[in-house]
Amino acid sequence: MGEYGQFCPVAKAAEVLDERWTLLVVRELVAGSTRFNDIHRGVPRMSRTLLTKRLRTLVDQGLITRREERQGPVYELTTAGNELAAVVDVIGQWGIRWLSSLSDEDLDPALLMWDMHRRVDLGALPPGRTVLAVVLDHAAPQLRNWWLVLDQHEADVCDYDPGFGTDLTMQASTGTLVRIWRGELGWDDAVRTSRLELRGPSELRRQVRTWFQLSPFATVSRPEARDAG
């Protein structure tokens, strides 16, 4: 951790927040993550090692608080810890209202299957087990298919065939699904210009714009729109 030798709080702040990841590890924890795993899937581009790290000066610094359980470790905020859910909010706003432009090498597939995932909204989801299958263009072949499968009490995401069958395809690149996702791109317009495709029963391809909410910051306005599709 960096000393920066001075009494200023926000350099004290930046002492702990600004190692590389380590925000983005807190912004997995004020998400709900509290496994090692769970933490990583948010973060997969982090050595596992490294995370290990990190995760254990957050505890020292009493920002987390790990303890062990029969399955592993379970790590959660302290006060401390959760104050930092409006930092991180503050900083995602900004992100999004300023900071738009996207790379290639910021269309991550893994994060955004993670992400969608855990917005699923489990009371807009027809009875019984719902299986999505998303096929993302031009991804890596490792990170091309994924597999939802949705029900009314939880959602997990799956990077191989989970043998349940398929009751609805997504088919669009990275791209598409990302600025769906961050509010850039209206769903409607995804499907009429064919950048998304949906194919399976007429009420499920109806349906399945109601399961997801949104990024939380898809709603932040911007100074302009910007539609890169």
Given for the second form:
There are 2 protein chains.
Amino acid sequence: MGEYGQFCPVAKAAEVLDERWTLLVVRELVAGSTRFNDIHRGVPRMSRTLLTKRLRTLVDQGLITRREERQGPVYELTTAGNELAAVVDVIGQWGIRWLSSLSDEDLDPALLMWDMHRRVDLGALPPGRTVLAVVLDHAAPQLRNWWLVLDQHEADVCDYDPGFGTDLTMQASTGTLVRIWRGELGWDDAVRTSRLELRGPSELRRQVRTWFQLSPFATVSRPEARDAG
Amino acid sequence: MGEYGQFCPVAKAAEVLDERWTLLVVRELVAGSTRFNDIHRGVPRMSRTLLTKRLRTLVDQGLITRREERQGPVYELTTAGNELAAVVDVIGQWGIRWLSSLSDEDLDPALLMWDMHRRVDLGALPPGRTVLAVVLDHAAPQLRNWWLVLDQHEADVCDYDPGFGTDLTMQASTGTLVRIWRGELGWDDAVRTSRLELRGPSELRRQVRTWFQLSPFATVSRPEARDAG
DNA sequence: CAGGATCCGATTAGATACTG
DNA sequence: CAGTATCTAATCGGATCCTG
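For comparison with the form predicted alone, would you give the structure of this protein in the form predicted in complex with the DNA?
Shown next: the complete complex, the earlier chain at its head.
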């Protein structure tokens, strides 16, 4: 795409980073995804064709490598690409401070579940397997019900009942969970006001909040409420 | 333009920042430009129509304000916009570390002179007015000769002889000056190898290197030279 | 100096269908 | 699972001309 014709390092970096979707693909790689389909789950609105193209560009630019494994291609950040973690971090910090108004379009249930499953603190789980059902109020029928299958080794997310039974059910609107996720609404506050409902053994109801680490940006300090000028 | 449909703060920030040219316009504002023409001198390849459009978008997004003054409109960063300085900084640091290969297109003489004039350390200048002529080897005729008119209060850049006489002349290729500017080539090294030639009183020849602060990214540490994997 | 209005060509990305 | 190929609709941005 476009070059800026400037020797400024900001301009040279922008040539690489400001192409549409690129920063989000990098974010997925920074978050640890290495397989095509995993990366795509983090950018589901991107066509697979376009993702292919962006990945190739990133390889050409030396930000990632592509390796053929038995299970298929594996994408990994190079040293240069890895240092973009700092860029993603600062941009996210700015974003959470100043861009808090979300449209309904932004409240993507599948994305929320994908994010949650990836931030599970495996060490905080009870022994054995735990199945957490999540019900998202008002979501479209096929996006309403989710199951997180958690054990000490991995966290899986399903959009169908995996058939192990349910240990705990969590019910809320997608917006409520997103606000909790982003650190804009306290867990206790949400429970107290019944915006977040938990059903199951009281011990699990108490513990569940420790199973998730929330968004990496949840703890970023927010600006004082006053005009932006 | 495009929305990503994600609640992730990185995605929300990218919606604002990854539109073409936007980051460079922000960079100009962070660097201190407030007038339309000054901003445009920092992004000369951007059409004025497009710059107008981007500025309006930035106002709508609450990153800058536009104020009508007697001399004309003045653009200024809001608190939110001002915090983008950190984003510009991190991106520039990454850029100078990993994107050192510049095309001829990137070596824009006018941009270099504009950058230099803006990073003059007024306090380091000799008393009174100093005129520094700059000759850029191999540049197109109308981009070869420049004059920096420096005094304790301001630094001006002209592409014509302002008629005050010349105290010191600096001659080099644009590429050499850019590499010095970016911190990739030492001043002494350039002088010793005659890539940078100075003509004028020996005292000024010795002092001139202190008049410029170089690029804000000149002092960023560079990666060790080895493969990027 | 700081734009507004238009037109038009180039680029882009989504949708769709197909492949090993 | 991980793409490729193709077509089309939409968008974007440069050029040009005009304004107060």
